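Shown here is one chain on its own, the form predicted alone, set out as structure tokens.
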Amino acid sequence: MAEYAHPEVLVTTAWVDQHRNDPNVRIVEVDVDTTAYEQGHIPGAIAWNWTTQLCDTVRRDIIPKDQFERLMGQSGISNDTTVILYGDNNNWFAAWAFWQMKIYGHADVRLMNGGRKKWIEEGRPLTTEVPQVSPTTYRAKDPDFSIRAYLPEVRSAMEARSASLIDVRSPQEFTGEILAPPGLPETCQRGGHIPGAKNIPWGLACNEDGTFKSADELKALYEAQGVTPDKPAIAYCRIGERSSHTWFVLKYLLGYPEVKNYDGSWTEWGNLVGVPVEKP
């Protein structure tokens, strides 16, 4: 992993196995399927439910600062704790939790390369036991929204062609053939994509075992679509979790200097009155 711009934000399954009992390491599982943790997880890992603990369901937003501090404290996480995130679907929501932790300034947070899939395929230990953690007092930094794109900025970037817009959804969502991935609620009025956006599905950044592709492969993947480090990049999907995965790849693995996650994504854009939608 040394070829990445910031290899320190990734750890291997072997590293996690060796360090899962370290007192200053907290392992957190964040899954799309919120029942997966109960079926078996890394010994010592706790779980965050993305539907109730990582989003403000009233305002359709990330959790506010005080709620983030409370979650960290209840999770036994201090400001100097090394947090290892992993989950199903090649770390979809683990990457989303990573993005939120960086918004609130947590210094040492990493993804387990390959996520839940690789851990299980390697036959590493699983347990259904939920660990007891000692609460802490956590103080978050003021939110850093330089890594988050809001609607006015996205609209301006579309009109001025001032940023690379990356739609990381499936080709069927991009064309408007379907409105949401199979089994997930349809939450937009219109299908299609933001005019000018490039379709680079998030999963293309991963190998079959769930790990990230090499830096050279990733560089070739994005540059082939004109997404280069000399231009700001904004990633989006349906609700912001798949695009946080691509944000992670561009910012931390390839070292792009200006990358943002538009977490309003298609749920926002596809429901707006008066904004353009592009279809093939």
Given for the second form:
Amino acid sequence: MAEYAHPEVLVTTAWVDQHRNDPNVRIVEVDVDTTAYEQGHIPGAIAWNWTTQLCDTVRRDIIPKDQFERLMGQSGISNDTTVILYGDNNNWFAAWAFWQMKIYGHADVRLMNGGRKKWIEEGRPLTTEVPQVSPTTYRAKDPDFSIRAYLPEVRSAMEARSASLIDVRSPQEFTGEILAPPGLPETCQRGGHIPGAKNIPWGLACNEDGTFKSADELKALYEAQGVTPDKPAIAYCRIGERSSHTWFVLKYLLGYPEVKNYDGSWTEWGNLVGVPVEKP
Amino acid sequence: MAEAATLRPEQYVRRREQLAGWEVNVVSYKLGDKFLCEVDNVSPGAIIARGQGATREEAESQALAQARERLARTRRFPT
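Please supply the coordinates for the form predicted in complex with the partner chain, as a counterpart to the form predicted alone shown previously.
Now the full complex is given, and it begins with the chain already shown.
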């Protein structure tokens, strides 16, 4: 059985349970908001709110470098801290935070395999106490946007068929039957997908318990759809968090050399005037 | 650093059902003296509502009411 290309970026729930008091380990729960964290979280974990702390709240973007440095510093994270990320929705927003931390060059960041769901299913301890952290001074690297796709590049890739476009949303979103996941607000004017994109929902990469499938299973999943390591790959979803999850799988578990997350995703493409849309 | 006071989730139950025409997972468990519930939309798997209460029924009722209201707003388009 093949191993993951970078197994060091994944830790088990048992590992986290054993290391949650290590001084050089910072555990962070990352969710779209902090409701779940407030109800109970891994002892010692701090919370990041995706909406207000990882995204620029004025323009649509990731937070700029200086704000990222402040967030790390306030979180007690130094450049050499081992950061363990987990969250609900099977680590969607944790994967976004991982991607953003790699943009700003943090060396040792890892995902807890299975996320919040697996921790709770296993009956591991939770607390509502918020830990006190000692602020640090953090120096981020200049952003590495080689792992981020912007609209012009996606449009070129679509026209030239020069990259595998992977739409990781549900089949109903892909076909345009719905404009947003059931129960969530609609954020686009048109349904459908980017012409030529393959629909490989993010969840196909996971087992029932939320952990990632084996390297062999993942390889078979993506290669069956023509997503192979010899061609650049661009993942997208609705707002870029589910596609961060797939970006993580392709880049770190399968070791594809050129993978980007198009965080503009369908909320950008599905609102543009005049771009082609494929349905179903 | 002082060890935080901890509780272990107990009586964990997960079930799948139809709600307002959509498939949902309903998860509930006991944490200390209260029950927590969360409802996700299965495909793609986003949590769309949470509830809590003194009993499982109370927590589920709160979460399901919120989920039903949100799901009812989801429009389907012909493809």
